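Next up: a single chain in structure tokens, the form predicted on its own.
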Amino acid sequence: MLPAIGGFPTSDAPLFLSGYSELLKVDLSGRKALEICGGFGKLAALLAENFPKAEVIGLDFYVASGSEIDEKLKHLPGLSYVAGDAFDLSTYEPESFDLVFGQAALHHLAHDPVGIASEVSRILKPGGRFVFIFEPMGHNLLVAGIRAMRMARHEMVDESNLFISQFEKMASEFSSCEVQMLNMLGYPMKAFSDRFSLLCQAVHSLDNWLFKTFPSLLRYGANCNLVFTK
């Protein structure tokens, strides 16, 4: 199982475990995967470690580097990093990838969800999967308000929330779309998750029960994973 990356609160662990299980669901040995907006490249490296016979490419505006990445590249011949734009994947042949994925990436591309869906659909093989892990949702006004204050305080200019309507537009490029929602009542618990883990687990279980019992509440989750299948 891939460990969570990025220093997130422990209350987010269920969402990461669910998202990473999607990356591991299909044996990528002898296949190709592309991470978009990969940042420091750690998730691409971990996927390459789990599938050493796969070709895993990490793409971002800047090539991932550093001593840790250099060490990974020495031992993982299938791993590579490139600089590029997720909206322009023209260097890759149509139907050349089995998996395209990103972590906390889609909300940085939300100004053109159809554009990114179309470009990724072009390079995915039939049956290929497009997976986003840990994305922020905007239907819950309390959550949106908390995020707005954080963005203003830290001058985070490249952040936005996502909405179901955007997923529906993206889904037109694929045969199926699954939305895994989390963190409704559990969202405020992020501030206390490391000190009150048992309480956070209880609230997470309550969220799960509410989502299953009242499906209309799903849209009010604070975070989600997305799985598109071509």
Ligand SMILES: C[S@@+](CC[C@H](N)C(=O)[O-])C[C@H]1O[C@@H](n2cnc3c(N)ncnc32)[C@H](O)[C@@H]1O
The other form holds:
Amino acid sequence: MLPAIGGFPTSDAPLFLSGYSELLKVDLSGRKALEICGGFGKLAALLAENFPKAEVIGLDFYVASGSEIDEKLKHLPGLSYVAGDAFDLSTYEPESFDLVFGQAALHHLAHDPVGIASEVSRILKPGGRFVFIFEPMGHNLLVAGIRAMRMARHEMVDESNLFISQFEKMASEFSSCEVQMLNMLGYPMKAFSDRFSLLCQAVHSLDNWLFKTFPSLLRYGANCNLVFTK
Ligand SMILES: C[S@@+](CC[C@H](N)C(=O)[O-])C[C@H]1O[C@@H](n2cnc3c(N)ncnc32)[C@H](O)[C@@H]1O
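Same protein, different form: I have the form predicted on its own, so give me the form predicted together with the ligand.
In what comes next, the whole complex appears, and the chain from above leads the way.
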């Protein structure tokens, strides 16, 4: 079971899998990783399970808890959870982490993209990576409209969309920035993707073809993963 945020449609699986493969790309044994905005802490636990010799810290405004997490903490000595603000990482030494990551996180920090980029860059070792998984983009007006309706219906007050210009500002703190874009025509079909999976897979492939053939369309993707390298 993927530690993706609850109830995601099957059409989002490629985005999560691609993001998780970024987290698992570098062997973290004997190294340190920090998850920011970790919520229930399942993704930090997944990383600690994959790298039992790594030190993995999950940070959120609230300390992750629950019987599942208690069980993991008993068996994974390198895993811990702390309460804190992602914008204030002053308790951590400069250049002390190999990986900092967040899932559905950056859009909660988007009011100060340079602030979060410089704070994370400070604690990352040279060559260390800052990875975001499953973030919402705001350039596509159809997508933005559908999301606005969802946010209004569910009274989601702290959600926002992201824009390429914010990534460009953040990139100035790093040596490279890669954006993996997904879901354009596929976005409105998400609601049906579990029932019409073949059709949705076809639209997903069409989106990939469109992105590859017409790179100017990339900014109109609905979701992205981001990889910054220091
Ligand atoms: C959409 S949830 C994502 C949770 C988790 N990453 C997941 O994928 O299930 C966003 C989380 O960000 C946390 N958050 C928002 N702003 C934060 C900040 N400045 N510092 C720490 N956590 C923050 C919230 O408490 C919430 O748990």
